[in-house]
Structures are given as C-alpha cells and as structure tokens.
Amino acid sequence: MKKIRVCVVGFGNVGREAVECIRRAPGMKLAGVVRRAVGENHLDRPMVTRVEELGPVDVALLAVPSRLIPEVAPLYLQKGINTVDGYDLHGEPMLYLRDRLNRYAKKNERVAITGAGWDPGTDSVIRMLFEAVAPGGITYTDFGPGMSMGHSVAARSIPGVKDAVAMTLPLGYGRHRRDVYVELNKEADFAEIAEQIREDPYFDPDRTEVIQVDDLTPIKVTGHGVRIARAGSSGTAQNQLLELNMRITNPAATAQIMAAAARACMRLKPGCYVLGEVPPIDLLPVDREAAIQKLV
C-alpha cells in the first residue's frame, strides 16, 4: 500500500516530536520539514523553506503557533495538501477558524483536521464520551500543574520579552491560575509587559502571575497533565460520577495525535473537521476489522 507523505511545517518542540512520530509510524513517510529559515539539517530527510521543494506531500502537520494557523493552513489547502493543526484556542476562535478552513478545503477538495491537539482535541472527545453517558450533569476540565505551550508562545510573542514559560495551576472545579516566568530583553520594560500578558486573550480568563527571572532553563519542564470529571445523571441514577485522569509531556502527545489525524483525514470528505468529528477507529494504524477485533 502507497504510503501517506507527510511534511512537518514548524521545527519548535511539537514539529521535532512530530518528525519522530511520523517515523514512527506505519503507513507514512515524512517528506521533510518545511521552516521559514534553514539551519543546520541533521535529518536524513530535506529542511526546506517552500513545501514545493519536497516533492508530492499528501498532509502537512502545522506545527506552527495557534494564531499562524488561520493564515498558514489556507496556503496549503490551496496547494491540494491536506493540513493536521493543533489549534489550542476554545469557543468563537475555533468556531471562526473551522468555518474559514471548511470553505478553503471544500472548494480545494482536500480536509482539514484542527485541533487536534490533546485539549482542544482528545480531551474534547473524552466530553463528549462523559456527556453521552451522564447526559445531566457538570463536567470540570482541570489542567496542570505543568507548561502550557499556547500560552507560553502567546506570552514570547510580546515584544520586549526575550523567552517565556508559561505554567498552569488547576485551582479545581475549571478554575486556573497561570505563573508566568518571563525573560526580558534589557530596554523592556517588565510592568509594561506583565500588563500586556494579563490582558492578552490566552490569559485575562485567570487569575495571572508574572515573574520577571535571569534565567528560565531549569523551569522548561514539559510535563503537564490534566483530570476531566463529570457528574451527571444517566436515566433515573442521579449518582454516575467519570472521571479521567492524564499525565504526558506536552509537546510529544500533541505531535502523536496530529500523526494520527494524518492518517485518518485521508478518509475524509472534502472539508474541514475538529477531532470529535474524525471516527476515532481512523486514528489507528491498523485497519478496522483489525482494530474492532482487538479493541471491540
């Protein structure tokens, strides 16, 4: 069988992980990297600025920050390659960039997958499971302690600030509290910046801490983790009670699963799709009969 040629855009800590999980795994073949500036290559596969340079690519994984995704993905979609992103904005940001890249896949006739991340995305599924089980109810998303990428990105994006590192506290029951550690440039200045961060949409949801400190290499710990609980009712029983609780290192899980959306968007119909949408038997690298018999 053809192998699916995948193309990692991005070489941040998710587009590495990504690289290594496509290797990986059965059925794909990385193409290659495309970044906007070429270093030095220890790949055995090319590092090139324009995806043309790579031959034919079926799918690139953007692994690029959240908010290039609405501008980056179009581009490639246009270019009749599926695109894999892990979006990790919630609500109306979702909603907005689903409706923009379901129009661009359609008229290209290629899919879209976004957010397929671990939350927005497998932690999404595992609601949406909790909410078929327990239909009344309450369900309580708590995340950490550990590293939050999206808002350690959002957090550098401001300028004056040379490097951060963004970490989310569960306070329990949905509720978060965000430290952020923040390296600066010598001509910023930090209440300034603290103020920018606070009032930045990744972070004015939660109550936030900034940090100003020399050096942030002993706190880049990628871990994080994340409990999901609903409490709800299920016909007459008012005492059902799911729980699940989760610890990775961030940036290998969400390179895991844009992988395996990878494969599973060559299944789809033209347009774009949020991972609660994808069956989750195509994420798998054998083939269904194989899998129901195993996990069935």
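Since we're looking at a predicted model, the values are computed, not measured. Numbering follows the first chain given and starts at 1. What changes on going to the form predicted in complex with a further copy of the same chain:
- Figure legend: rigid-body motion between these two forms; of the candidates 131, 220, 243, 239, the hinge maps to 220.
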Contents of the next structure:
There are 2 protein chains.
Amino acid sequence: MKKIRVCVVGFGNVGREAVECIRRAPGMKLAGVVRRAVGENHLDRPMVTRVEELGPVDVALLAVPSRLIPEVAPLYLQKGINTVDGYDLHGEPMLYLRDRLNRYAKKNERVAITGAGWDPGTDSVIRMLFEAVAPGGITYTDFGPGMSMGHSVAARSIPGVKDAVAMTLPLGYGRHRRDVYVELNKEADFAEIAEQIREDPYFDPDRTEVIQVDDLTPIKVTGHGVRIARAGSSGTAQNQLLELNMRITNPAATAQIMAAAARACMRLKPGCYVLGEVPPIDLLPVDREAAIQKLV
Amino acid sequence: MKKIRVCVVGFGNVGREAVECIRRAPGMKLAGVVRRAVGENHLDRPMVTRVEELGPVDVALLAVPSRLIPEVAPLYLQKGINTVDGYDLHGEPMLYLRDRLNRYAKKNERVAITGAGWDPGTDSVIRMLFEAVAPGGITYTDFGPGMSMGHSVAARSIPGVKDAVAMTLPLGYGRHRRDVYVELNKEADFAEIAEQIREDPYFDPDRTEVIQVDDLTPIKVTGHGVRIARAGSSGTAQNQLLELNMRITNPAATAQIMAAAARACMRLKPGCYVLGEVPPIDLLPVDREAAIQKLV
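Output the structure of the form predicted in complex with a further copy of the same chain; the preceding block shows the form predicted on its own.
Up next: the whole complex, starting with the chain shown before.
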C-alpha cells in the first residue's frame, strides 16, 4: 500500500512530537519539516523553508500558533495539499475557520481537518457521545492542572514580561483558577504587570493570581489533564453518569491526534471537517474490518 | 423540518425505553410499535403486528434479541425502512452481520446501523478514540457490577431453571466474575444445574458461581457500568492515561443510543455501519453548526 507522505509545518513542542508520531505511524512517511528559518537539522529528513522542496506531499500537519492557521492553511490547500491543524479556539472563531477552509478545500478538491487536538478535538467528540447517550443534562469540562499554552502566550506578550507560565487549575464543574508565574525584565514593575495581566480580557481578575519567580525552568512541564463529566438522562432514566479522565503529555497528545487526522484526510470527501464530523474508525491505521474485529 | 418517523420493533426493556426516547427526541415522531402479539396498548400510538399498518416509516429500531437481528433487519431493509439495532456480539459475528446487512442496505438503498448500544457501540467509539490519542498500549474494558442480559438468557435456557440473573462483577483489567442467581422449578436438582451452567461455553467454570434463591425479584436491577482504561504512548510520551467511567440504567442507555443512530441513518449513504463508522456529530438532534458552536 502506498504510504501517506506527510510534512510538518513548524518545529515547536507540537511540531517536534509530530515528527516522532509520523515516524512511528504505520503507512506514513515523513516528507520533511517546513520552517520559517531552517536551523541545524538533526533529522534524517529534509528541513526546508518552502514545501515545494519536499517533493509530493499528501498532508501538511500545521504545528503553528492558532492565530496563524486561518492564513497558513489556505496556502497549502491551494497547492493541492490536505491540511490538519490543532486550532484551539472554540465556538464562533472555530466556525469561521471551518467555513473559510471549507471553501479553499472544496475549490482545490482537498480535505482540511481543523481543531484536531484534544480540546477542541477528541474532547469535543467525547462531549458529543455523552450527549447522544444522555441528551438531558449538563456536561462539565475541567482542565488541568497543567500549563495553558494560550494563557502563557497572552501573559508573555505584556511588555516587561521576559517569560510566563500560566497554570490552569481546576476548581471543579467548569470553573478554573489561573496561576501566572512570570519572569520579568530588570526594569519591570511587578505590581503594574500583575495588574495588567489580571485586567487582560483573556484572564478573569477574580480567579487570576500572578507570581514572580527568578527562573521559570523548573516550572515548565508539559503534562496536562482534563475531566469531562455529565450527569444526564436517557429516556426515563435520570441518573446516567458519564465521565472521562485524561492525564497526558500535552504536545504529544496533540501531535498524535493530528497524525491520526492526517490518515482520515485521505478517506474523506473534499471539504473542511472538525473531528466530530470524521468517522472515528478512519483515525486508525488499520482498515475498517480489522478495527471492528479488534475494537468493536 | 419534516420529522423522522420511527417505529420500535419489540416491547421489552429496551423497546419500552426506546418509545420514551423517541417521544422526547426533537425532530422525531413515534410511528408505533411492532410486536409479535399485540397485548393491551396503553400508548397513544398504534401497536401492531405488521409494520405496514403504521403507514410510512423512516427508521425501525430493532429492540429484539440479538440472535434475531440477522433475520429481522433484512425484512425491514427490503421494505425500504432503515434499521438500527443493538446487536451485542463482538468480533466475527459482528463483522458477519455488518456484511450481511450491508448487502441488503445497498440493494434497497437504505442505511442499517448495527451494534448501536453502549458495548458494542459508544464504548467501541471510545476505544477507537483512545487508540487514536495513544496508539501504543493496551485498553482494558471492565464491566459492571450489573446484570448481563446475554448471560442471564443463557442460564435461563437451561431446563429446570425458572428464571436467572447473571451478575457481571469486574475483577479489574478485563477479567470478570459471574454470579448467577437462579430460581428453579420444583423438580429441578440444584447441583446438577449449577454444573451445567458452569460448563456452558458462555461461562468460565473458574469464575462462575451459581446461587439458588427463592425469588429473583429483589435482585433484578437494570443498573450497569463500565470502566475503559488505557495507559498508552503518543509520540515520545510514554505515560498517557485515558479513562472512561459510566454508570447507567442499561436499557435506557441502549435505547437512547439507538434513537440517536436513527437520526444518523437519515444522513448517511446507503450501507451498513457500526457506530465507529458514523460521524459522531450526526448522532445529535441539532445541525452541525449548532453542535460545533455548543460542543467543540
């Protein structure tokens, strides 16, 4: 069977793991890595600045910051390359992106899978399944404890902040506390910066604590977790309890789900999909009969 | 929007709950119930012996014993009615049934969704998702404590057994004990029957205990549960922990998932599908955009 040729775009935490995931994935071949600037290359595969240098590519895993996805994904779709991204905004921005990529994907007869991480991503699929089993009720998603990439970036962007780590701490039933650890530049005023962070719309002043440290290195851990719980009803039954717990290394889980979605790209009709629109069986490296034999 | 007209075939524990689920489901209308013999009808919808008496029907929920599904489902597909069943055998029998129904569904341009309960069913989908997140590792499924319908039926079929309740008790990591409570006919010999049950291929003699009781009524509870756990690897990460816990009223969960699958029937191309082949979003009562807005 012909192997799927996959390239990784970006070489941060997720991009590096994506390279490992593709290497280990049956039926996939790493075409290479695309970066804005090519540094030293310790891979045995090419690292380039233009995807054209990699030869034919079936799927691009876009391991770039979420805010870049709306611009980067169309570039690949226009080149006839399917895309997978781990876009991590929910609701309206996600719908907007899906609609935008859907147009590019259909026009170029390619597939884009967006939000193919764990939340949004597999967690979204779990929430859908929980609603299918118990349509009445409320689902609560509790994240952490773990480092929030988005909130860390937001804190880091404040002038005077050298580096920041925003921890997401679950208070239970959908509420969270943020502990933001900051390393400051010499001239920076801690009290002022702490206030700026708490006033940033990304943070909730009531639930954000800012803590100054000399060195963030020992705090930076990529472990993360989630608990999704639903106490719902099905038919006449009023006490249906469903719960998912995950403790994961965050970039590895994200990259792995993106790699699985790359497989599904080859099996779907042109268009843009969120993970819940993809038959779960198409995420697996084996054919449908083998998957049913093993997992159903 | 036109409502989906659904009939329920069979009126046991699952059939009765299916009626309730359809009543409460947005966009669905209960066409009626089909039974082998019509008893007293307390529903405000018809109860008939032939589906033709119900007028147009889009989907039949087959709430009949698993062993009847291979024969009953084709009868409905041939009448141009989509089918959903909660067939509960795994592996080869499931593959055989899917293949059989696939032929009937394609020939009649209809959709059959098979194994649309919770295990096989939503549990199978969870196992697929867990493998997609962490392809390395082993998944353990632990059932119970709860009454196994299949094992209870097997015990009940032994001559001399008036009624039986087989409890599934999780010993952890995929192993189970069966406690089989039996109510015997007057002339029956308990020791002999206990041996017959333990020797039945459906039961494991090392892990089956048979207990005689005078009255099974207080033991019959339809609560059940499952824990699915995977400690796996994604990319370089070797400690990815994923766990699902459910505690449910069993017939209500099964019926509810079947009702959700009825919805998906209207959105799929002709053929037979297991639940893992169905985009999870199509199980929900709202359109895709609304589901993404709420759940992704």
